[in-house]
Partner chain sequence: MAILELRNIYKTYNPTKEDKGEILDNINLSIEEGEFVAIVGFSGSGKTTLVNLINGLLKPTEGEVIFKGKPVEDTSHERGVIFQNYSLLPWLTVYQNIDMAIQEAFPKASKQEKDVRVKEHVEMVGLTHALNKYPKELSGGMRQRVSVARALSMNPEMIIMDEPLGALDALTRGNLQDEILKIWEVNKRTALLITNDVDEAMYMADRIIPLKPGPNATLGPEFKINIERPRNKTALNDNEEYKKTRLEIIEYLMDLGEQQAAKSTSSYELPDLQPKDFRWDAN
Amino acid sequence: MKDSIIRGIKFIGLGFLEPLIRLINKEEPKKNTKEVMRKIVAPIASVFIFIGLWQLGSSSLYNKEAAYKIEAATRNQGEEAAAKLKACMESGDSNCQPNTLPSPAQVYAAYQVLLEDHKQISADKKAFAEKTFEMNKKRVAQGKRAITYTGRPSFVDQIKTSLKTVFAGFLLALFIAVPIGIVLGLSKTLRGSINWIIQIFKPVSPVVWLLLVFMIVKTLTKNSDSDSSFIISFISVGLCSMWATLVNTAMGVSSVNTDYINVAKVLRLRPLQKIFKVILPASLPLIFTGLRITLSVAWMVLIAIELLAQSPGLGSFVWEEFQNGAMDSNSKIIVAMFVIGFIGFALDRIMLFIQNLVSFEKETI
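Coordinates of the preceding sequence alone, form predicted alone:
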């Protein structure tokens, strides 16, 4: 039972809990206590240290910015205005607080505000849907387009939009990079002749890909009702992120053990059978390593592309809050930063889990 639990937690990427389980079962107490301290207690302590340093840093910056504002008020408006400004700051009025790095408490408060805002917008959407239900039913029956909710999206809606875009871009990268990588891996001549293209386009900035895709999609969708901003975003993400998968697939296919290829020849497998039954299974570890990198790169460049393209999503949310300049905007930006990081980590864990499911070399992952 215990061994099956340990195998299970390792399989889902929670192997750091193994020493705790062994310690609970009183196996090698001294050794496992050290492992628990190193793998569990130390990371938890680092979280509290990080929050403490963050609090100290935000307090220091707050005091520095407050002192500067009071000094500027004294110099430009006199002692009385400076005294009023100081009293306003001490009262906690958001209209006169220094605009600097928010504290952990302010960020948590902004997180709660964003959740409440999402609940309110969801309620508005539901009320709108109920209000227009009969009207939309008639419009659809008449062949007309249904009336849709056009209010501003909530923070959670922006997250969903970003996830939809990144998965579309990831699938595009997968469908482009894996087949091309297989072809290049099977042919040394072709791999050598195409390598220069990969090396030139691989380091190209997301900004350049975005502009290139914009030029093409803008023309192709000129008379179309399709969502061009979504199309531009996911194609740009796919083109930016596909290179790791392409290179790793080609490397994995080209490095398949020759004994496997010889067995395929003995069995007289057709080319497609050889690819799907021999080459791909043997190449999976490297292909999935490339896919994990591709998904991570896709999530990183997505934020920049959304910001530049002004398409809906987390990147657009961050830019709008920065432009907004409200007192709680900095806190919301920090919330978005943590959400982006946690989602990126979760996506990597999901890919690792899938890799463990399909790979024959679990121990080496």
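Here we have the form predicted alone; I need the corresponding form predicted in complex with its partner chain.
Coming up is the bare chain, nothing alongside it.
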């Protein structure tokens, strides 16, 4: 029972809980207490220290900004206005708060606002769907287009859009980079002749990729009404992120252990058999390392690309909040930052999980 639980949590990447489970089962208490301290208590403590430092930093920035505002008011509008402003700030009225790094509490509040907002919007959507259900049925029967909800997307909707974009971009990178990487890995001549393209395009900034893709897609989608901003952003994400997989696949395929290659030769495996039974399995660990880098790069550049391509998603959310300049905009941006971070982390874990599922070598980091 206990062992199977431990195996289970290790499998899904939560191996750090192992000493806690062993401790609960009264197994080697001394050693496991130490392990719990090291693997669970210390990381949690570091989170609190981080929040504490953040609180200190934000309050000192707040004070600086407030002092500056009051001073400016004194200079421009006189003592009375300054006193009023100060009273307003102390009352906590959101209209006169200084605009600076938000504190953890403000960020948490913004998070709840966003959740409320999401509930509100999904309720609206549901109501809208119910209301238009009958009418849409008729419209479809008449061959007209159904009426869809066109209201503002909620924060959660933005996350979903972003995930969709990053997933499409990742798949594009996978289907371009892995086959090309295998071919490059197998042929020294090709590797040598294409190397310059890889070396030149690898360091190109996401922004430039976006512009390049924009130039091409704009022309290609001239006469169709498809969602070109989505197409542009996912293709850019794919192109930016595929290089790590391409390079790693080529390297993995070209550096397969000579013992395995000798076996393939001695058994006289046919070329396809050799690729699928020997070379690919042997280079899977490196291919997956590449895919993991690709996914994290894809998620990282996604924000910048959405921001520029005007395609909906977390990137445009962040940008709109920044432009918006409302009182809790800064807090919402920080919420988005954490959400981006957590999703990036989760995506990497999922990749690790898949890697352990298909690869003969187990990796733990």
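Take the two forms, find the largest set of C-alpha atoms that superpose within 1.5 Å, and that set is the rigid core. Remember, predicted model here, so these are calculated numbers, not experimental data. Residue numbers count along the first chain shown, from 1.
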query: CA of Thr148, rigid core aligned, shift of 2 Å or more between the two forms; finding: no
query: Per-residue C-alpha change between the two forms, Ser193, threshold 2 Å, rigid core fit; finding: no
query: Rigid core superposed: Gln273 CA moves 2 Å or more between the two forms; finding: yes
